[in-house]
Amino acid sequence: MNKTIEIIVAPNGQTRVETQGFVGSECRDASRFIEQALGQQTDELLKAEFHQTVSNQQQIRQGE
(Lines of atoms letter the chains of each structure in order from A and count residues from 1; the text may use other names and numbers.)
(Lines give C-alpha, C1' and ligand atoms only; values in the text may rest on other atoms or scores of the structure.)
Protein backbone atom coordinates (compact mmCIF):
# COMPACT_ATOMS: atom_id res chain seq x y z
CA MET A 1 0.00 0.00 0.00
CA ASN A 2 1.29 3.44 -0.87
CA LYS A 3 1.93 5.84 1.96
CA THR A 4 -0.11 9.01 1.70
CA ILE A 5 -0.87 12.01 3.86
CA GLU A 6 -4.17 13.72 3.12
CA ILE A 7 -5.06 17.20 4.39
CA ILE A 8 -8.79 17.95 4.43
CA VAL A 9 -9.86 21.59 4.83
CA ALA A 10 -13.49 22.21 5.81
CA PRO A 11 -15.38 25.31 4.62
CA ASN A 12 -15.04 26.74 8.14
CA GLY A 13 -11.24 26.47 7.92
CA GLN A 14 -10.93 23.49 10.24
CA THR A 15 -8.34 21.01 8.98
CA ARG A 16 -7.89 17.27 9.37
CA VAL A 17 -4.78 15.24 8.58
CA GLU A 18 -5.24 11.60 7.62
CA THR A 19 -2.46 9.13 6.92
CA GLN A 20 -2.75 5.89 4.98
CA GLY A 21 -0.30 3.07 4.45
CA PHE A 22 1.69 3.71 7.62
CA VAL A 23 2.16 1.18 10.41
CA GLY A 24 2.61 1.97 14.08
CA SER A 25 3.86 5.35 15.16
CA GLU A 26 5.51 6.11 11.81
CA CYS A 27 2.28 7.90 10.81
CA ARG A 28 2.88 10.45 13.59
CA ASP A 29 6.48 10.91 12.50
CA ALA A 30 5.47 11.38 8.87
CA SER A 31 2.70 13.90 9.54
CA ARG A 32 4.31 15.83 12.41
CA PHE A 33 5.67 18.65 10.25
CA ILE A 34 2.24 19.22 8.69
CA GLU A 35 0.45 19.21 12.04
CA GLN A 36 2.96 21.68 13.46
CA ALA A 37 2.49 23.96 10.45
CA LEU A 38 -1.31 23.85 10.79
CA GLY A 39 -1.34 24.88 14.45
CA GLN A 40 -2.62 23.42 17.70
CA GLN A 41 -4.00 19.89 17.58
CA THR A 42 -7.46 19.58 19.15
CA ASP A 43 -8.21 15.90 18.62
CA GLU A 44 -6.58 12.65 17.54
CA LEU A 45 -8.22 9.50 16.20
CA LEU A 46 -5.90 6.52 15.92
CA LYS A 47 -6.64 3.86 13.30
CA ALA A 48 -6.11 0.13 13.83
CA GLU A 49 -2.88 0.36 11.82
CA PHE A 50 -1.38 2.54 14.54
CA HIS A 51 -1.49 -0.40 16.95
CA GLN A 52 0.13 -2.83 14.49
CA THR A 53 3.82 -3.52 14.31
CA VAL A 54 5.72 -3.92 11.05
CA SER A 55 6.06 -7.66 11.57
CA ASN A 56 2.28 -8.02 12.13
CA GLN A 57 1.54 -6.28 8.85
CA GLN A 58 3.99 -8.50 7.01
CA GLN A 59 2.28 -11.58 8.46
CA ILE A 60 -1.13 -10.29 7.35
CA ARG A 61 0.11 -9.65 3.81
CA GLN A 62 1.64 -13.12 3.60
CA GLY A 63 -1.71 -14.62 4.63
CA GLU A 64 -3.68 -12.73 1.94
Given for the second form:
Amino acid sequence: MNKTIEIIVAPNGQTRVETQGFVGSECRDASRFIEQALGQQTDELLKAEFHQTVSNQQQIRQGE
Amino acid sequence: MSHLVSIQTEVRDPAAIRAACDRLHLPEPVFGQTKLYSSTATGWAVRLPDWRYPIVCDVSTAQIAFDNFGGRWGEQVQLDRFFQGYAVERTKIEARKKGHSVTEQPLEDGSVKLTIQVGGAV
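So that was the form predicted on its own. Now I'd like the form predicted in complex with the partner chain, please.
Below, the chain from earlier opens the complete complex, with every other chain and molecule after it.
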Protein backbone atom coordinates (compact mmCIF):
# COMPACT_ATOMS: atom_id res chain seq x y z
CA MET A 1 0.00 0.00 0.00
CA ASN A 2 1.25 3.49 -0.85
CA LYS A 3 2.20 5.72 2.05
CA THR A 4 0.42 9.03 1.73
CA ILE A 5 -0.34 12.08 3.82
CA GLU A 6 -3.60 13.76 2.84
CA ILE A 7 -4.23 17.36 3.85
CA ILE A 8 -7.61 19.02 3.44
CA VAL A 9 -7.44 22.81 3.68
CA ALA A 10 -10.90 24.28 4.35
CA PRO A 11 -12.01 27.59 2.79
CA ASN A 12 -11.20 29.32 6.09
CA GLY A 13 -7.69 27.87 6.22
CA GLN A 14 -8.27 25.21 8.88
CA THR A 15 -6.54 21.96 8.01
CA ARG A 16 -7.05 18.24 8.55
CA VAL A 17 -4.08 15.93 8.14
CA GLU A 18 -4.66 12.22 7.58
CA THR A 19 -2.05 9.50 7.10
CA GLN A 20 -2.64 6.32 5.14
CA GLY A 21 -0.63 3.16 4.60
CA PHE A 22 1.72 3.45 7.57
CA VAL A 23 2.49 0.80 10.15
CA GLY A 24 2.12 1.51 13.86
CA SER A 25 3.31 4.87 15.15
CA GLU A 26 5.29 5.43 11.93
CA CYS A 27 2.37 7.54 10.72
CA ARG A 28 2.86 10.08 13.50
CA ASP A 29 6.55 10.46 12.69
CA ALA A 30 5.83 10.79 8.98
CA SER A 31 3.35 13.64 9.27
CA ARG A 32 4.85 15.48 12.23
CA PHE A 33 6.81 17.88 9.99
CA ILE A 34 3.68 19.07 8.24
CA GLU A 35 1.63 19.34 11.44
CA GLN A 36 4.31 21.43 13.13
CA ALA A 37 4.67 23.66 10.07
CA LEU A 38 0.95 24.39 9.82
CA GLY A 39 0.18 25.39 13.39
CA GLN A 40 -1.52 24.20 16.57
CA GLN A 41 -3.02 20.74 16.76
CA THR A 42 -6.60 20.95 18.06
CA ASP A 43 -7.69 17.32 17.79
CA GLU A 44 -6.28 13.86 17.05
CA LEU A 45 -8.01 10.62 16.15
CA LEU A 46 -6.18 7.29 15.91
CA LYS A 47 -7.60 4.86 13.37
CA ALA A 48 -6.86 1.23 14.17
CA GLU A 49 -7.79 0.04 10.68
CA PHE A 50 -6.08 -3.34 10.96
CA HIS A 51 -7.97 -4.35 14.11
CA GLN A 52 -11.23 -3.07 12.68
CA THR A 53 -10.81 -5.38 9.66
CA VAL A 54 -10.14 -8.40 11.88
CA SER A 55 -13.20 -7.58 13.96
CA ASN A 56 -15.40 -7.35 10.83
CA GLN A 57 -14.16 -10.72 9.60
CA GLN A 58 -14.98 -12.28 12.96
CA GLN A 59 -18.48 -10.83 12.85
CA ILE A 60 -19.03 -12.29 9.36
CA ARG A 61 -17.84 -15.71 10.53
CA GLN A 62 -20.12 -15.57 13.56
CA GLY A 63 -23.06 -14.74 11.30
CA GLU A 64 -22.43 -17.73 9.03
CA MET B 1 -2.36 2.37 12.03
CA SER B 2 -3.23 5.75 10.64
CA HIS B 3 -4.26 8.95 12.32
CA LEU B 4 -6.21 12.11 11.67
CA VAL B 5 -5.20 15.49 13.09
CA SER B 6 -7.03 18.83 13.00
CA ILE B 7 -4.87 21.95 12.97
CA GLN B 8 -5.51 25.63 13.59
CA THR B 9 -3.38 27.37 10.97
CA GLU B 10 -0.69 29.74 12.22
CA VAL B 11 1.07 32.18 9.87
CA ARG B 12 4.78 31.85 10.65
CA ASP B 13 6.63 31.58 7.32
CA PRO B 14 7.46 34.61 5.13
CA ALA B 15 8.11 32.38 2.08
CA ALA B 16 4.63 30.89 2.35
CA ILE B 17 3.10 34.36 2.85
CA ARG B 18 4.79 35.45 -0.38
CA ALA B 19 3.63 32.30 -2.19
CA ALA B 20 0.06 32.80 -0.93
CA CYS B 21 0.06 36.40 -2.25
CA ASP B 22 1.33 35.15 -5.60
CA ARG B 23 -1.32 32.42 -5.68
CA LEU B 24 -4.13 34.90 -4.91
CA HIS B 25 -2.76 37.58 -7.27
CA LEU B 26 -2.18 40.00 -4.40
CA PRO B 27 0.61 42.60 -4.25
CA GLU B 28 3.88 41.33 -2.78
CA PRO B 29 3.98 41.40 1.03
CA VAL B 30 6.06 44.21 2.53
CA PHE B 31 7.93 43.94 5.82
CA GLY B 32 7.91 46.91 8.19
CA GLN B 33 5.73 49.05 10.38
CA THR B 34 2.22 49.58 9.02
CA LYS B 35 -0.40 52.07 10.13
CA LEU B 36 -3.87 50.72 10.75
CA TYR B 37 -6.83 52.99 11.63
CA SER B 38 -5.81 53.84 15.19
CA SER B 39 -2.68 51.78 15.75
CA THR B 40 0.47 50.52 14.11
CA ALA B 41 1.75 46.96 13.69
CA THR B 42 5.09 45.50 12.65
CA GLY B 43 5.44 42.49 10.40
CA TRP B 44 4.61 41.37 6.88
CA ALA B 45 1.87 43.62 5.47
CA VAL B 46 -0.50 41.98 3.00
CA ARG B 47 -3.06 43.93 1.00
CA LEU B 48 -6.33 42.02 0.63
CA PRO B 49 -8.85 42.89 -2.12
CA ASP B 50 -11.11 45.82 -1.12
CA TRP B 51 -9.69 46.07 2.39
CA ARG B 52 -9.04 49.64 3.57
CA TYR B 53 -5.99 48.66 5.63
CA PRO B 54 -3.52 45.81 5.15
CA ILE B 55 -3.34 42.85 7.48
CA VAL B 56 0.00 42.56 9.28
CA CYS B 57 1.49 39.13 9.98
CA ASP B 58 3.93 38.89 12.89
CA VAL B 59 5.65 35.58 12.09
CA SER B 60 7.42 35.42 15.46
CA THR B 61 4.12 35.27 17.39
CA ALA B 62 1.76 34.08 14.59
CA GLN B 63 -0.48 37.06 15.42
CA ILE B 64 -2.35 38.82 12.61
CA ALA B 65 -3.10 42.51 13.21
CA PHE B 66 -5.93 44.08 11.20
CA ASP B 67 -8.77 46.56 11.46
CA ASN B 68 -11.70 45.87 9.15
CA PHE B 69 -14.26 47.63 11.36
CA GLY B 70 -16.33 44.50 11.87
CA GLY B 71 -16.42 43.76 8.15
CA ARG B 72 -17.27 47.31 6.95
CA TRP B 73 -13.70 47.99 5.83
CA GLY B 74 -13.00 44.53 4.47
CA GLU B 75 -14.78 41.21 4.09
CA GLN B 76 -13.81 38.30 6.35
CA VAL B 77 -13.95 35.95 3.35
CA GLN B 78 -10.85 37.63 1.89
CA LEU B 79 -8.93 36.96 5.10
CA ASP B 80 -10.14 33.34 5.06
CA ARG B 81 -8.91 32.97 1.47
CA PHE B 82 -5.51 34.24 2.52
CA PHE B 83 -5.36 31.69 5.36
CA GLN B 84 -6.31 28.91 2.95
CA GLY B 85 -3.73 30.01 0.37
CA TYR B 86 -1.08 30.24 3.09
CA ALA B 87 -1.83 26.72 4.41
CA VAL B 88 -1.75 25.22 0.90
CA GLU B 89 1.54 26.90 -0.01
CA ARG B 90 3.17 26.12 3.36
CA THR B 91 2.26 22.45 2.93
CA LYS B 92 3.73 22.35 -0.59
CA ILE B 93 6.94 24.08 0.51
CA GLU B 94 7.47 21.73 3.47
CA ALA B 95 6.67 18.58 1.45
CA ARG B 96 9.17 19.54 -1.25
CA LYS B 97 11.84 20.31 1.35
CA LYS B 98 11.50 16.66 2.43
CA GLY B 99 11.78 15.44 -1.16
CA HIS B 100 8.14 14.29 -1.34
CA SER B 101 5.91 14.78 -4.35
CA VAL B 102 2.66 16.67 -3.73
CA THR B 103 -0.50 16.99 -5.81
CA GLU B 104 -3.27 19.55 -5.39
CA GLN B 105 -6.96 19.08 -6.09
CA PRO B 106 -9.80 21.59 -5.58
CA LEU B 107 -12.93 20.15 -3.89
CA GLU B 108 -16.55 21.12 -4.55
CA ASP B 109 -17.03 22.74 -1.14
CA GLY B 110 -14.15 25.16 -1.75
CA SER B 111 -11.61 23.12 0.19
CA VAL B 112 -8.26 22.14 -1.32
CA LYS B 113 -6.98 18.58 -1.05
CA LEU B 114 -3.23 17.99 -1.05
CA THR B 115 -1.80 14.50 -1.32
CA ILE B 116 1.82 13.90 -0.36
CA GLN B 117 3.41 10.70 -1.64
CA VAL B 118 5.92 9.79 1.04
CA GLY B 119 9.17 8.71 -0.52
CA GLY B 120 8.12 9.82 -4.03
CA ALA B 121 10.58 12.03 -5.88
CA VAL B 122 9.50 15.54 -6.97
